[in-house]
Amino acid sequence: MKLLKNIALSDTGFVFNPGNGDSFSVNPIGLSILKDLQEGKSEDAIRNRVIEDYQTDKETIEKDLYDFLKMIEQFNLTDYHE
């Protein structure tokens, strides 16, 4: 999954889509999660991170990282075709 090129991102976790208008505002750990989305990470490697730097249960972190994912799909920040 890869987040459209053209997302703003700021350190306070403010994200913008100019291709639509739409605002948003993401925690620290979504911030991160969309900040490795957009240096081309994987799905895997972003868990892993996570779970390393939160120190939390990998089922967890899997879920909630699934429903995040699945969140940004439907507010229209990825990109399908890469």
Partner chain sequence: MKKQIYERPLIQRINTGMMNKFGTKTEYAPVSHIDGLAVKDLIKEYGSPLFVLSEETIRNTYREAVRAFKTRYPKVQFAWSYKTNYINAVCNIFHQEGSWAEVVSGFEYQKAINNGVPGPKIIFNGPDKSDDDLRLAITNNSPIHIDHLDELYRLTELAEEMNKRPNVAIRVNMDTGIYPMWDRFGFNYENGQAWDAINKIILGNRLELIGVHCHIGTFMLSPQAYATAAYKLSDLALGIKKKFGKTIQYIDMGGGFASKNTLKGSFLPGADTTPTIDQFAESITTALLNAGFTESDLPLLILETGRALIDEAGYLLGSVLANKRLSDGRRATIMDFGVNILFTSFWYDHKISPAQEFSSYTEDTVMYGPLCMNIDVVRSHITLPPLRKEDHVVVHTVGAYNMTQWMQFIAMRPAVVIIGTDGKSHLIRNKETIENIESSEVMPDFLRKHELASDILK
Given for the second form:
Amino acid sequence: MKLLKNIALSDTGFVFNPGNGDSFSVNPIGLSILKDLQEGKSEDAIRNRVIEDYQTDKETIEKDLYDFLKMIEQFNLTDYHE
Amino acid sequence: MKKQIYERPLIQRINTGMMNKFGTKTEYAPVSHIDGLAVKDLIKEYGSPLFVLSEETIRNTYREAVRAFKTRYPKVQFAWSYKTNYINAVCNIFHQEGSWAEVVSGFEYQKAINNGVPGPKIIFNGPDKSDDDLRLAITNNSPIHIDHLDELYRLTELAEEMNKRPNVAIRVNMDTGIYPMWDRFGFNYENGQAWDAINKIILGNRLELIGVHCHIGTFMLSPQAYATAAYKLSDLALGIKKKFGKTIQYIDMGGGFASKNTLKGSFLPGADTTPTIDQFAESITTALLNAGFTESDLPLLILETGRALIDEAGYLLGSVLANKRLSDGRRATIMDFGVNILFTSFWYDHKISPAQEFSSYTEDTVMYGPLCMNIDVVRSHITLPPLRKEDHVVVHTVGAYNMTQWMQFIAMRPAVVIIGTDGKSHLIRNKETIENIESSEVMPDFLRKHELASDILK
Amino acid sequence: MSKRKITIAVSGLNNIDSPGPGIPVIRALKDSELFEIRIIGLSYDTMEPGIYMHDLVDKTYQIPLPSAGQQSLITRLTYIHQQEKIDVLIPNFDAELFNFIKLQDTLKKMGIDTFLPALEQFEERQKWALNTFGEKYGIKVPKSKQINSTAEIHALTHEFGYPLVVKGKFYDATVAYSPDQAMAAFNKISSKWGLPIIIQQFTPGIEVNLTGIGDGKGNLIGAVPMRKTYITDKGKAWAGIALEDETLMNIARNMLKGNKWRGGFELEMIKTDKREYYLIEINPRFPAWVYLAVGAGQNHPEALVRLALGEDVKPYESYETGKMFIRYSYDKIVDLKEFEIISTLGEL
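Right, the form predicted on its own is done, so what does the form predicted in complex with the partner chain look like?
Starting with the chain above, the whole complex follows.
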């Protein structure tokens, strides 16, 4: 999964899609995952990175990441042309 | 490097017109303790879900209500409304504080007797009183509040049969400017039914009319309506004095004062809009004092306040069973309690707090109960921090009507504990067991056995 | 004389096609000869234009919606007060007034002055109590009734006849010409503003309004009557003209003698062909067209600030008629960064 190229991420947690004018807010961990996606990291890599950085376990992040990525898709923030 | 504290990743669309999060944190500020005891310890000891009552809050609320009325009116008596919460330990707190009992069925009457309340201090209300119930109440000299003409006639017959003179009052309904008007109970004031009943009682001379009673509605937000009701009941009492020379001993204003819950559909939270007990007291006592009674004829004021005395003392503790995402993207959280035990969630937007610390990020959530039934919605819209499976929540202001209207449906009912003024938790109702429920079932012999074919599924 | 520096917090920054009174109030305050005013905007929504009007609003803070309750509001205001040291606060939304009235003593203790009606004054002019209000203060009021369910609509034919007016608890009003329309209006308005719904007798005539301010002791400090000369498709004023209407002025004076109104208000009246005046509504705050009063020579918001500060204010004795206002809209260019900041940090 890849984030649309022109999505603007701000350190305040503000996400802007200049393609359709939608804006969103994310919490800090959400922002870090969006940045990972922007860098082209795979889901596995993101999961491992989160486990590395946060006090959590594989099962929890697997469920939560699944949910988060679904939301990103639903919000039309991902690139389909790949 | 030390690892950061984990929180579920969240993304939310910035909508205009959406509740903004700035300054709303108090709404979901964590409540980790009740009267000094940790929520997680209570759940560990008694299981989840769990009803918790605060003895201190009950006593303080009661004393505050007594103060509000007694500082304004010389003769005041409270009668605990059993239907609001009839767990015996709760009833006894009110009885210890000096409250009589107010009951609306033979079952509740028996509970009051078992709790040691003397007969003359049990007010017997309601449309459902069997002949046996009435006989018992007559024998015990309890004030019987007559609801309809059929009851008036039956009571007259029983009085003759038993050669007794029962103490009675009539329940009166009236227009107090409140919608809906509760005209299904008692005799109507405006159309003369109330006077007809009074004439029948006094001229019949078998029943002793000692009081007049009303109960104008439930969850009343208007103190003015009580003033109107008090004027109308006073008018009846004064009329009885004038016509028959008979002094009415008490005016029973019933209950119905609102608690601090928020009714569904209200714009502002109940905690900010509910009138104080002082406002209700001011309306009622001013009306009575100005009605025109002589000092010696001033009737005893009886109050059957239930909800406003117990609601805030009750909490429901629960745990998250699961989180899911609905098809439209909304978050849904499934709790281990639902409308089966939190019956009042049908009409209130209960305040619900997480029981553990969170950051300031929140998500709009639908809160469901555990029942496999579509109606089982605790809150259709609530802003909550990201709760994890097994996290705990505290539902506030649940002391009234839940521990009586709860259903044994699909799941069993949880334990109830009270946190005493001693700072300890005390069990006052056991968690239901399958044995409790099946003990009243009977299995006919021909239904004892069955054989199910096996091995259909490979 | 040098101007006194003070800080005033103002809400109602929704200066959109049917505008809130915040920006007009701020313009009036900026015109003050007495004060040099720093304006703190209080906003509910990130799209309220006032947030971005930096020539009028020095800094804006988001505050929780009224439905979040007083505890949330006071927590937020405490934070804002720590940053800004507010001298006077002027709330401008009907829906928020209940909370601010309840909190006025608390605010006073914090050092924030307000000039709001007492709760009883506020409550007795509620739409659903207007008949009683009219009787008490000798003002004609079209017959009205509050209802809580659509089931009650059928009975209205008898009582009111059609057309009739269906009104919300705080805002919104629709003329219904049949029970079906009344039903539809009930559902639409109640879903937004809750119950009860107010049903009002339809009174034909021309609408005349009055913006005024009372000192809480029974005196009318200032008042300017106005007739809308052109309205938008939402029924809001597009243009309006200051009137000379001594009858209306007397109605306002008498009402204030009776109820001792404290603060800004607006009377919405219908003047019938027989020159009878019917009170439709009393808004418990300045209307969005309050700047017309300034244009006609009476600065009501400035007077309110002085009253809030405890000063003795002499009533205005005259105003210029023949002044009119015409509303215009204006496309303000805003950098997305500003939207981002107010959205994520809650202040700008």
